[in-house]
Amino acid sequence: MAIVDRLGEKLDGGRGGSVILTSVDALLDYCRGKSLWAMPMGTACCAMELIAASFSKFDFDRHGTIPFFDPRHTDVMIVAGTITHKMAPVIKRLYEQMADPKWVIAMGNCAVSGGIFYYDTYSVVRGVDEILPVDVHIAGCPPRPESLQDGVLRLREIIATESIAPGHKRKGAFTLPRDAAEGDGE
């Protein structure tokens, strides 16, 4: 039984009675960080993480993040592997394509840094955030798909902060009222 359909109930015992107080802006960021639709940009041997994220093993659909490839419907854009001069135009007007609020998460040291090819190449970006604002950097040659949950939980944490006024910051997420049993362990 899920915490929603036993809300009514927790919120009639809890301290304040049967009223709940928050913001609607608190709302808003709760629902956007719960609900990511991503899409995936795999452009060299990060792609390959990439994709078995999505395998049932890791089961990314659990934290809300599924993938989906049109800019225009996504709200997260995991960029995975190097990235080419050539290249960074599209990337740029895909990301231009995404409607507001949107997210980058920058996935491997290529997307990061330009990783190794970066010294020896003269067409590789030294990291996509040369072109895009990153939210969340996620190291490693190829980082692990377990690297990449924690970075979506990295993201939803940055979301939660986030205020729908421009420039503004909350101190607090908003979070729901939860049984003793899941967060006590009692």
Second form
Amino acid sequence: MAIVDRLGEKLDGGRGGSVILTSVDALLDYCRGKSLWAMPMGTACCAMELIAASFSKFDFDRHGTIPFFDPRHTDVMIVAGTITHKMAPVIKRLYEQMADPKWVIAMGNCAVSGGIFYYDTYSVVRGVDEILPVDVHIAGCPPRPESLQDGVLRLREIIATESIAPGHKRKGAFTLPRDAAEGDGE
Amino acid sequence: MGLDVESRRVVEVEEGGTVEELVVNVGPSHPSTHGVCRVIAHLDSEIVTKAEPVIGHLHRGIEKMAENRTYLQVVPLTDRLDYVGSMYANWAYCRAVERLASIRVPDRAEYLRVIVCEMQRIASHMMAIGSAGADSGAVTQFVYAFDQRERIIEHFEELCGARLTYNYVRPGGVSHDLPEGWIESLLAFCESHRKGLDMMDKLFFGNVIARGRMKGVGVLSAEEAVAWGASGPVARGSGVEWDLRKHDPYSVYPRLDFEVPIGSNGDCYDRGRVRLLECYESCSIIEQAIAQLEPGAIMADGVPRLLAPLPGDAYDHIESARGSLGVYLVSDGSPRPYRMKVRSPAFCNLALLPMLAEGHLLSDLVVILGSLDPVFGEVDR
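Next up, the form predicted together with its partner chain, please; the one we just looked at was the form predicted alone.
Up next: the whole complex, starting with the chain shown before.
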């Protein structure tokens, strides 16, 4: 028997006993992080890399991230591409249709900050964080599919800190930021 | 623009009471609209009586932005126009600049441009054929087609470092020469790609379900195709023999031997199959271009970083994967274009949607839209 706060380590490592005592937070975070259904909000070029990421060579289904085109069934909105002033209300409305808990990944420079369309144009929203709360920013024009996969895995780390108590973060579970990932033994 | 529910038709029936048209909003976030297109569909039971595309959800003002950039700085913007086939917009823009500034491009650069653009045609058509499969319920086809596309993207990445936005064709030539071993690996790809195409032809275009979904749906006659300004596979699917590579030859295409596949019925099936047959021709063009490729310069001599062409204007067009892609440039003698205008084939082809969709089922609407193969970066610009 084990009392664990980070349930995932015990289960994934196969070291758990027949009975595990854990907290509700840890159980919920474990389940949520492993099955992130994604709402692919592809508007422009990055949508191509989003499709590529979910197809044969890269295949981010294996992280439990299934693209599904219904906001009501999805957990994370991947905003991939330029957001224009005409498109912004649509994206906001789709986000509002998603059920809590929900997260947002801004994929590509356009969704992060407007990117190449930051200057000299009159019709582009300068980053999706002007209209939605963004959890993970992925830079690149467009980012490689591997970057998107890394973004999803980092979102999972963020989810590991969530608590059902509003405004409360769990301690000890947060591993971001990580640099020089080699040789950390995990 | 709202849904305009007020304009729906209301018919009184003999039994008493009224029957109203149903107004359905498809998009702008919809898996089958190929981007951010919104279609307002008026339905009589499940039959589309009126389908109206609403565009502009991806209007980024690229033509306006070009007025504030130098001629070289505009090239990355053209990448983002048609993001399924970035090389074409690069090339069309560079041809217009070269015409404006009277730059002569070295032979090797022209051959490299032909090679990358034919590769791009395969990549773009794979996307079109694959999504045509996904639209009609055959997701397997999408996976097979995307696998072929991915191999081309890998070659592009090796060539210029980018998977999608290449910035490869520059005014005066191209940015990089071929890496070592690239040609051999490309030839091997052409060989295997033909087998892949054979398989897709049997698997998808020979499939009874796909034929049932696409044959006789969205029929476009040759006269209408010409009258509406359709070009590319959409016009050729209707039997219009119009390919700028053959009929307004540019670059080194006159030295290459290839055929232009033509459809006969002008339905979704023919438009899709013309794309598939074009991929065979593209493979053959690539092989011929590689055989004729000779060492030499890849960039014209003396092209300045800050081009300032004499005042005047220039228009040039090429055959992109979607049709005739033209760029019109006006120079006032300064280092920045005074005006840039893009003649987008995707925009002209999309204009056919209301006519083609009328009288078909709502589920055929997405098949028809997919067969027109619009890319909204280019439609909205």
